[in-house]
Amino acid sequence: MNVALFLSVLAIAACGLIYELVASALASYLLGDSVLQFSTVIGTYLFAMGVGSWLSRYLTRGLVARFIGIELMVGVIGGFSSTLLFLAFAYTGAFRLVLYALVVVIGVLVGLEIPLLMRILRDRYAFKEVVSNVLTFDYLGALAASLAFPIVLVPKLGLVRSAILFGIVNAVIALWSTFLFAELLGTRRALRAACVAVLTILTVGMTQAKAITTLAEDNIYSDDVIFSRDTRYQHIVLTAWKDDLRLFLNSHLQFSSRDEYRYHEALVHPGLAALPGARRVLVLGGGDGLAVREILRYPSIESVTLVDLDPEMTRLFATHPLLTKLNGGSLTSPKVRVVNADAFVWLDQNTEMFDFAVVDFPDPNNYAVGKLYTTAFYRALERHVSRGGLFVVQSTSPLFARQSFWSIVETLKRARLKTYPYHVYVPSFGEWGFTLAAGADAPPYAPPGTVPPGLRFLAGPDVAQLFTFPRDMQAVAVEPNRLNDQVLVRYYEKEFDAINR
């Protein structure tokens, strides 16, 4: 009984801190900026636990009825709170509201569980016992849920399903506790009959969990969703209307089959077919093997290295036939070499050399992916980028986001770089920026007046012409990207903002 009972207080702490994560990570996908997403609703969470320990002190009787009926709560409210919030975001303008209260509510009913179960327990066992086990399985029950949530939860079931997974397991402990405590239970049917309900309906919005994200999706996205898929490292989203495909990462537009050539081929012709002699290329992000396919345009081109985080995104553009069909199966090329690893990383344990490079990483919204637009990260690069070759940044847009262009221009030369910022119009997302950059002794860059033939938008005669900027897109005064001050976060942040109001 001593193992089945601590074991309890394990899976309770696993539960508190899944409704947690699931609520910053929810946040993050939907609002962007992890950081600020992670450290308010963790705090926020952390301050209501506090609450609900001090006022278990007015709970004086029928302690174990009451600690069943908060297990249920816990359960049924944080089952569901991933389903909620994905329901507040599609159907309402007050999805921060429905989080923040959420938070309070779960974080409350949490602080209220192991206060009443030592004072439960306190009859049974000496103090110091009861304090030091239920609080050493309480925080390895946190340890647990840490480790499993972006490992096995999110990957394999999603974060509406490990919400109400966890949901089942406060009702199995409620239940459990029925009979573990039962010589301290007056009536005992109605409470596991309220056991029983709660499972029963947790199960079924288990079952039905896919129908509901879907229910949210259709209305988050104008167009039909045909994949939906949440990983370790992002919410990824396709969606489909005629002959229109698109990518969705955390809610955010990637590319539209429509015009997406006209992104992919200023991204890599304007650098590469600058450098006839390029034989290697390094390509970072770019998970959805379209900048590959532009790179293996060049006869020339004798190995293409992907570096890309999620296994996910790589697989799934190379397996999807839709998807394959609109990058030309450029990821299971035999040139194309794919590895799933953080870019900073794999930069710094590698000493691989390449003629060109593209970075084509998603936009800088927040910290986690900011690290990858600092002046650290591109000293890193150039150290991979052989003598008289460039590179390429994806760079926001010069228009709408106007500092956050000129912050990674100014970051580059920051890095001691050469740099040659240009522009180009994409439909579906107005005008759009890229900087190519090359070594301090470098050459300097001319524009190509050729480029591969088959294109369906550049020409070579038209390659210069990307490099006029007119005077609203023109260079402002702005701070470099730093690893321990990124700027660029706060300056994308504020600019897209102001967009959106």
Contents of the next structure:
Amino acid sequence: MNVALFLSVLAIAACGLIYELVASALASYLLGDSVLQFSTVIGTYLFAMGVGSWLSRYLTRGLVARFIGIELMVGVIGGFSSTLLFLAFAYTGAFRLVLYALVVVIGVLVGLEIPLLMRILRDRYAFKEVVSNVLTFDYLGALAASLAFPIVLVPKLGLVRSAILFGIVNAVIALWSTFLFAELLGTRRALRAACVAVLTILTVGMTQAKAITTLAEDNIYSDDVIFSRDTRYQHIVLTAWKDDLRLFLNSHLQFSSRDEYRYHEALVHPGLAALPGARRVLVLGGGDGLAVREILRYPSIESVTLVDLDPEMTRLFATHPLLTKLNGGSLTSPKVRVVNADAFVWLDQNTEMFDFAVVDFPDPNNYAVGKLYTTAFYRALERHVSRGGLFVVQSTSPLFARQSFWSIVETLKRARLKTYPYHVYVPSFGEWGFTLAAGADAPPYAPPGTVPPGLRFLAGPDVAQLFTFPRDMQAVAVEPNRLNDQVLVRYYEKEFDAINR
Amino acid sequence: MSISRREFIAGLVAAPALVGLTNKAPRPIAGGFVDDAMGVGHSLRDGRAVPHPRDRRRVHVAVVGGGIAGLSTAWELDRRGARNFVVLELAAQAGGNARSGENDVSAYPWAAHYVPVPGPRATLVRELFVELGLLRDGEWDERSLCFSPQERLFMHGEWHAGLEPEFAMSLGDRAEFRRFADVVAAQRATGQFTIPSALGVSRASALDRLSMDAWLREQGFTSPRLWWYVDYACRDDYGASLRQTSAWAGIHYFAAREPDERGPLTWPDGNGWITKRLLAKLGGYVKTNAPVSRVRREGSRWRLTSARAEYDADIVIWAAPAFVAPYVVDELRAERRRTGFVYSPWLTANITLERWPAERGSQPAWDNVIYDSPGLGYVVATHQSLRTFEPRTVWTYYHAFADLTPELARQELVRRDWSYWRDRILDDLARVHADIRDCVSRVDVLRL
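Could the form predicted together with its partner chain be given as well, to go with the form predicted alone?
Whole complex next, starting from this chain.
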């Protein structure tokens, strides 16, 4: 017997099993409870195959053309099954209905394949040979598919492209059958054209699979991604859901527009409102311009210098309409100068003096950023703060990362600075901490009695309250963070691992 | 349908091209051997004629060798008020093992790249470091101490923080590492292992007559991981294997360091940073391209023949490798055939990377060591940068020939061409950074 012919049986069987596995796997990914999903999908599928086999008796004429038509239908429906399921989950409430409907349709079609093929081959070979060979290759195909699916297909191609790939296999077999059984076919041209059309559709689907999954995932993760870019320094993602705008840097939430005012008012005003004579302000990090927005509330401020590493970040927050609305166009104010530079090096290379400085870096979750939280860094910064001036440091959470928070305070102390730690509740972050620092010879800091008008969170008399720590956030004995011994990064890793576990 | 064998093979060749796996032409990698004064060194050894000088000068002290020893001598002489002295350096650039290079990415060391934080007994080094601004009011300059993370080790497919092979260690291994630390602490307490070593107990120790591997066996250490760790230390510090290192020297590596040191001191250009500062102050005393070919007694003085001039000196201070002296100093000729210290050759390479390669595990450290590699790993020259992001970098790769005798290793170093060493180095690094060849633009090799 023709081995190639039976290899196509193997391929058909593999395709059938792959669609079954794709549907089961997707259902367990999206709905959970994998035992239930696998068992109901496989059961429904096998039952539908039985229905297909039974229906095959009603197909009497033009068997080869029917077989090719079925192959093409399986190719299209099976090939796009996972795409359809993804989209159904993302956009409709009827995922289960679509799932079982698809499983039944594919199952019926696959159930028709083998009986039809056996009848086509009946006239060519002895019946016992047909049954033996077709079923042998059928089961072999099942084995090949079940091994390839978890080991190769899912890890290398993913669910969407795996299904489409096997759709292509079905269509290729359909096309090949037009040659293999040419003598049994009347009009071949129309069938071949259909095969080519199906192949084209599937190939396009294969190349566009990523766009399809992104589309679906955007919907699965509720918020719309309105901006996403890999810059030289970081991965910037901006999401929007109703009136909530969120910024993620390297997947870490930086702010939510619903409560960022709490964070930024608390960051800026306890320090700056206490310095009525302040004219010049420095902001390190904070390329979102939100701290600058708060600084510009003081009419007496003459200039703000913002030093942020990433030009794409400051450009985005100076131009994107949703973002300039949020930061009040602070980055394009004539009082503001934006410098794109590495903060530590910039401090070393400049001699400019400031009355107040805001240090708003990402959390110290790696040794590169950790350099910006060291005694050496704070000493370098202190040289740029005028006598009697202050600076404030975003200091992580005194509740979730208690050691990290107090390590930052300890680091400032070891840099021979006076420290005034305080904290605030920001719903999207939780309890968050800041530290005000002043030179050793500066007069003691006293919380301001008034704050600029128009704030949503802080009122003058409330500022002093921020400086009391409840028992579960009070100081613990920790080491300072130094360039040559970055304990802070280790504290931070340990504390956030404990939360994420 | 049938496919001929020819078509089938043609298909096999074409198939990767269809799926976009065409073999890209490899990135060109520049570089070569840097001037290692090997020729001058060999002509000294072979007693070949060196150009005869016409000038004759009279100095109080002549220092032979402009490496860190010669420059430190000059610093001390100058500090004591001496002015009539000269430092004679064979190479075009002073610094010896503490010399450095620089390109548009970073400065980088050519050999010695750090100084352990000197303990209270290393008074002279501490005085020098106070003068260089490294030690102020008893506090070390944070920017010159090695930044976190200091070390990492590649094993079982990814990088792990720290140099001790702690990953997936058995209880037995762990117990041996603890016992080793106890033994080292006990040896430290004997007071024999000090820096400077002259302060330690001077009488010959029984440990001198034992090799490090014999000592480890005698102490009952069997953990392969501990053996690797100690072997790495000997290769790293002495360029020698456990068999070639005396137990005294092997223990010295561990026991002489300050137990809770938070160092070492290091700079992008390694110890070249110290050399540059010494030269800035004392460069006037240093004569480069001045190999000393002969030193002999001449009445009550010494006469030195160098390429530039003949010097009559009251005192000669030999600050060059000791094994060279018998070939230069007439009075030491008898020492030539005596087997004393053997000096191992080294290979260092400075590798310029246009981007950081792919890797797995803990973040890049200053010193990056590969478990079970014949190399000693690499040191990142930009590690001491204050930037949070360095797009390009320079790595200094070290290789000691501990598996060969020094003579065989030297022959190997001379015989092989640059492209051989480039490939050997990149092959070693490719074990841990698969795309290293796409990142490297230069490999400069120095044979020491």
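In this text, all values refer to a predicted model and were calculated from it rather than measured experimentally. Take the two forms, superpose them, and find the largest set of C-alpha atoms that agree within 1.5 Å; that set is the rigid core. Positions refer to the first chain, counted from 1.
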Would you say T468 moves between these two forms, meaning its CA shifts by 2 Å or more once the core is fitted?
-> no
